[in-house]
Each structure stands twice: as structure tokens, then as C-alpha cells.
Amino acid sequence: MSITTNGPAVSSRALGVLLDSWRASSAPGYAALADRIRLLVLDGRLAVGTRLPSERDLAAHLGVSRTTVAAAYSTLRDAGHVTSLRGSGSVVRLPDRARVPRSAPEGDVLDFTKAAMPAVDGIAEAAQRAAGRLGAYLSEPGFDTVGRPVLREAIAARYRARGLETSADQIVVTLGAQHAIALLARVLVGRGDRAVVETPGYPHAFEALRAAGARLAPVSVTVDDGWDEATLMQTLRRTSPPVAYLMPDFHNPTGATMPAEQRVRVLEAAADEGTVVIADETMAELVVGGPGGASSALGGWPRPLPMAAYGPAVTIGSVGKSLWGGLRIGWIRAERPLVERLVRARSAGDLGTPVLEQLIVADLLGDLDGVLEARARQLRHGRDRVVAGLRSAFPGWTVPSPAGGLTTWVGLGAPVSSQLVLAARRHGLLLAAGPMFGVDGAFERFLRVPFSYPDDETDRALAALVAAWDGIDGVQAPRGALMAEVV
């Protein structure tokens, strides 16, 4: 999440509630802040070319000296993330590489910011066969801004195997889900709008509603007690607001799924206040199912019926995470007059979809069933290390074992979230602090840790969160449980 006030500048106010419990850490006050600014900017929470607050009005909102700010600002200089100019104050910059230190060498350096899996098999196979249609297609200018029919056919049969009656036309084709997000919020949001989010939830979707000018209202949702259900009602009442963008289908990051009773509820209350659900289903289909030594790759767990199913909802879903992320392939189901205004809308933004990825989607979508099963078994093999790997090596934490998606949103047991993040990349391990899915940071008890990762990487993810815990102030892991439970 990328914060800037007035432009360019970030307010006193607005860097406190990001810093969060930056004081948690017994390092001098001043490489604390330092850390902890660093972090944010690491994270594309502070996006480059935000200007920082003066010295003197942080010190103050802070309650330190202005010594101690000054000293921060200068480590941040010295490591080249911050440039000071004068007369425009202190701004945000990334490091030259050269001056980036590292303990690791780069190629050994782990990145789970990711919640991603590798490619599935076949890919290159369907790519050939895609281009050997494509000649069929090469008379036609190519700028396809609502998707060619072969590939929305085939997206709406699969909302019919789903359980939801879909035809071709009430699909739009775009590039990836972000970009579907983007192009409702941009069509659906006016400036000053108020939407409704969860928190935690997904970043990227907050930034998009945030450039279209909405202002974010934030509803709880827990990995035990799912959605906040009195809130979000209260919300749609009070604000009446445009928008309702929900995960409902194993939530990223707490891998909660909506009952179907409160999804009617939520859309019938919605539906009063003439606020469009948009339902990111982008996980719906990931089914993990039930713990290690279920007898078939689902373990039981029925896949949900789309969001739309149970009353009036726009359905974002994409193959980024089924098919392969390479393939910036997503859609927008929704009714026709949407349809009309998506696709009206949509050449202000790009001129439409690549013909050859879409044809090469099309073929895959047909062994879907058979993709989503073999992901299945990877998916709970590696949920099933992951869990066992950090309940062993970390008995205080809470470790849920999700029925879906790819990630394990992990209760720490206290607010050190960014503390580990910034110890973890000194092991050579890139991970996504709490506070990443949060409107305005919050969430330091926690850390989105994915299981989509080959067993050699997640074991040496595991052991360098042991060494990282091991490092951070206040708290010991224990020695040597970790790779006796996953060696």
C-alpha cells in the first residue's frame, strides 16, 4: 500500500499510524525509526518520491527529539533510501543495487511475498498449439477490448459448471484480476466515494479503489469468526457506499470462506443500498480440503458456488494462480449494461487483451478439473509442511491450516511483525509484514506465510524465520525442533 498525502508528501500523522509499534524494538530510537521507515519503503508502503515529514514536525508527533529523527533521516541517507534536497526536504528513494547490502548472495535469496505457484505442465504445449490458430485471427486488427469469443464461451461454461447460469456476453476479458479491479473501481467509484474493504485484505485492491478516488471502509474479517457480518450491515447502511469489494472464497490473507446464509444476507443488504459486490474469486477454485492423509485431492471440501449465485454480484476470477501467473489473463462476469460500460471505459486504460494469450487460455481451460486437482494434492502437501514445520519450531504461535488458497495467516503472539520481516531479510528471506494488509497498518501480531513453494525452499524458509526469530528483541525461539519435524 503506497501512502502519500498532498501529492507527494506524507503527514506526520500518516507515517505514525504506518510506523505502528516501532518502539517495540531495544535498538537506539534512531535506527528503530530508521529500520522501520526502510521497511515501509521496502514494501511499497511508501512509494518512491514521497516526500517525508520535516525533523521537527515527526519528532514532535512521535514524542522523541528531534536529534533522534535527524539521526534516522541520516541512516536512511547513508543507505540510500532517502535523498535529502534543500528546500524540498527528505524524499523517498530506492538504493542503487551496488550500494544494497546483502548477507547472502542474491541468488540464494528467498522471495515469499509471493503467493504464487510455478507453472502448470503443458503450457508450452497449448502456446504451440495456440499459435498454430493464431493465423486464423492475424486479419483483424488485434485490439481486443472485450475478449474473443472462444475464450469468454469458455470461461462462461465454466461458471456454468460451477452452478451459475452464465452466457458469453456477460463476460469481459482483461489482463489478470488487478487489472479487473482497477477497471470497476474506475467505472464504478467516483472521487470521494466511500467502499468497502476488508481488513485485513488484499493490498493491491486498495490501491486501486484508492486512484479511483474512494475512500476505504474497513471491515474485520478473523481467520476463527470470518466477516465482521454487524459492521459490514452498519456500513452499508450508514454510507450507502457504491462498492463492496469482498474475497468471500478462502480470503487472502486469513483463508476464511463466507457461509452461503451470510452471503445471501450480505447481498440482500447490498442490494438495498444499490452497493455493487465485487467478489475476487481469484482463490474460489483452489481447494485444498482437509488435513495430510484425506483420501482424495479435494479431502471433501466442496468448491463454493460463485458469489453471484446468491444474489446480485460482479465475479472477478483469472488463471494467475491456477494456471500460471505468467499468463495476465483474467475476467469480469457481470450483466450485459456493466458489460457495455466496462468495455466503453476500458481504451482510456489499455486497448485490450493479447489475442495469443487468450487462445492459449482457452485450451487449457478445457483439463481445468484436471489442473485444479493436481494442485489440490501440491497445495496440501505443502500447507500440511508449513503448518507442522512452524507449530513445531514456534509453540507459541497459532498456525491455522486453511481448506484453501495458498497462504497461512499466522498469529505471532506479539506486535513484532515487521521486526521479523526486516530480521528475515538478513537470512536471505523475503517476506510480506502484517501490516501490508491492513487500510492503515495495523496487524504487527501477524505474518502471511504461503505454503505454495517446493519443499527445499520452504525448508530453508522455515529455518531462516528460526534464525530471524532467534534475533529479534524479547522473544527466543526454540533450538533444533525445526528440522527434526521437516527434514
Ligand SMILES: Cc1ncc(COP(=O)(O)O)c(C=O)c1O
Contents of the next structure:
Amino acid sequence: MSITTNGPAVSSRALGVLLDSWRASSAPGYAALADRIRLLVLDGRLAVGTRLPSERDLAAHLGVSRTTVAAAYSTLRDAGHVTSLRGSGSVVRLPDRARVPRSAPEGDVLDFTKAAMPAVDGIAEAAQRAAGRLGAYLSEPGFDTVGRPVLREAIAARYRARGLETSADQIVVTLGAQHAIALLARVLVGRGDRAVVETPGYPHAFEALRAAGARLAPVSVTVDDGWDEATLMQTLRRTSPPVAYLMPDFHNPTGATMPAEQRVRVLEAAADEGTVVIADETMAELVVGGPGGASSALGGWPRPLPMAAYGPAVTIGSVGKSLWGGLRIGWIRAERPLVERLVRARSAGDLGTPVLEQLIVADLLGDLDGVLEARARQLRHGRDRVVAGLRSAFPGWTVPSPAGGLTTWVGLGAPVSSQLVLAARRHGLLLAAGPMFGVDGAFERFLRVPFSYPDDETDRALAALVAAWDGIDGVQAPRGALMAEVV
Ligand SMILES: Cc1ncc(COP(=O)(O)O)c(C=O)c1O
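If the one shown is the form predicted on its own, what is the structure of the form predicted together with the ligand?
Entire complex below, previous chain first.
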């Protein structure tokens, strides 16, 4: 790998924020510091190629001896996470091979950093049917920056079925929801503009907004209390930001859902300030419902209306979670003038969505209710297994049982998320530490645990967590029964 000598630099202050409570561990200071920097590199919060502060600077900022920082950098160098070049300081890198420590059995690593599911049944058959229809499109050039009419109409029909009048010309088909966020950010955000985001929130949305030049204005969301409405309103009124990016349904990672009356108030306040609310509804249809045993397919949970039913909002959707991430199909629902701006702006980044995938999705949207019911059953089972397993194994943790989405946002009771994630890697389990979901670190007391995986993987992951928890130090770690005894 080539090392850039003129890559970005991280200041001692910025690194200090990312390091957060790195001293929570009882390991020697240099080892704790090295470990925390390593995790920042592994989970992408410190980009490869970033220049670290000088030893002297970082030591002064953290209030530790220079020897401690020097030893930490040296440990990182030995492990291949840092290269030191004369004249250009210490630069962050990934070790040539092992992204996962050798102690984790190769090929047997569980990747729980992603909250996703395998494809629904019937995708291959839908693909065959779609291939049969492809002939009708082959005489066209195939560069489709707005979406095939058949898919735009199917998406519009889905909104209508969910209670929101929508026409096909309000839909732009994108390459997944992530592309939709980035495209909206590019069109709506100027350099230096503020963008309201939730914290914790979806980290790749932070990246997309920042890449468009936004300064993020965080508003807190908690499992129990949902959105900090006072701060949200104040931020809207004080800064009149051009955009507010929100996940009102089964918010990732907390699972919170915004009450209807709050939606109305937020959208009204945003409209008063000229703020475009971008509602990311990627999770909206992943209803899991009440605790196991609920008789109806959706566990009695009412299906939330789309955000734009409560006031002016641009909404983002995707089949990435409901059907399959591999289709890479998402969309934006907006008023026509914005649809036109988005389509015009799009060609700077991509020249359209593949036609075959669009035909596959149009086919599958015909029976989305059936698909979602099956998903809900699967997710309810997974959620109940994970929640029961965690509550039993870790009585000191707070383990919510969300009514939708794919994850539970667990309170660990101590600022040890990064430590735990590093320890879990050594047991072959990859997880996203709480600070991944913060705007500037924080959330060391939280861990996002997906419940979207098959039983055997879930059980192995829980066993790895138990082993990892036992292995971290500096924590009072009361534990209950082992997973094997409870699931
Ligand atoms: C809230 C949220 N938005 C967007 C995305 C990206 O979705 P897609 O795979 O459709 O790009 C995800 C994926 O995890 C997500 O959780």
C-alpha cells in the first residue's frame, strides 16, 4: 500500500474528542491509547492516510507523558496500524493482511457491524421474470437517471397504500438510500451550511452531509424519550439550516419512532425556517411488533404513516432492508421541482440505475405485504432471542426490545464500548462500537447489537460477547447464565 505524505491530519483536539474515555481500561496507558486509536482506524473513524498529531502535542493535550504516547505509537507501528516516515510524522494505515487479528479463526468471523438480512425468498424467480421483460428495454440507451415508469409507479402505489397520495413523477429511483442521501446533500447543502442530524445517528449520512460541506448540528435521540424536541426546535429557529436529516421510524440505532403530533410540530417549525426535512424511511416498513407470541403477523403494531403525510418532507426509501441490499435500489419522494433538480444534478456522480434491478424490484413490490409479514416474523424471533439472551447474560446492561428495525441499542452501564468491541474481535465477532454512531465520538456506554441474523450466528455472537466481556478489564462485570442455557 502506498503511504501518502500529504494526507489529512487530525489535530490533538479532534483526536482527543474521538478518543473519549480511552482511559476507562485498567490496561497500561500506552496500551489503552494504542488500542483506542486502532479501533478508530478499524471502524473508519480515522481514515487511512491520516497524519496523527506529534507525540509531544498529543501528550500535552491528553495530559499524559510523552513516553506514553511514544509507546502507543510504537505499538501501533509494530502492529502495522501506523507508519512513521521521516518528515511526515505518523500516518494511519491498515495492516497489509489481517483486518482482523490472527487470533480470530479465519473465515469464521461474524460480521455484526452490519444490520442487514439475507435476500428474501423469491428474488431469483423475480430476476428470471424480469429478464424475460428486459427485451422491451433493449432498444433504448439504458441510462436511466430518474427511474423506469413501472418502478416509479410501483413505489408511488406503495406510498398510496401506506396512506400518502403520491404520483410516479414525484419519485426518483436511486442506487440505494445511501445514494439518495448523498444526492440530496449535494443538491441542498452548500459549503459551511448547517445540517441538523440525530445523535446517535446513521454514520454514513453524517459522512455524506459532511462531504457536501455541511457542519452538523446534532440533536439527541434516546430509546426512552425519543427526540430532544426542545433542542431540535431551538436549532431550527436559531440557525435556519437548509436541511434536517431525520429517521422518524425505527431510528437507527435507537429504534425510536417519532410520535405523530411531534412530526407535525417538527415539520411546521422546519417549514417556517425554510428547512427541508429529509426523512430517511429505510427502516419504516421493518415492523417487528410486540414481544414474541403476538398473534397478528405484525404483532399489533400500527404501521407508521410516511413522514410526508404529516407536513412537507422529502422522504427516502430503499428495498435494501426489506428485500435485499444487493439490489441497490432506493428512491427519493419529493415535489416535482426538486425531482427535476435532483435528476439534473445526478450526472455529476452517476448516470443512472440499472434497468434489470429496477424490473426485479417492480416485480417484488407487487407482494410487499407478504414479504414484510415474513420479515416481521423472522425479526421478531431474532429480536426476542437476542434480547432474552443479552438480558440473561448481562443483568447489568439495559437491553431495549424495539418494535421495529434490525438492532437493539444496548446500554452497557460503563464507558467500555470500544474496549468490548476490540475484545470481541479477538473472539471472531465484529461489532460497531457506540461511538460510531455519534457525531464526535461519545456513546462509549452503548453498543448496537443486530438481531437480524440466523439463530446459530446469533448464538455464536452472544457467546463471543460473553467471552469478550469477561476479558475486558476495569469493569464490574456481573453476569448471569451463559447463552447456551437460556436460548
Ligand atoms: C438509516 C439508513 N439509511 C440508509 C441506509 C443505506 O441503505 P441502502 O443500502 O439502501 O443504501 C441504511 C443502511 O444501513 C440505513 O440504516
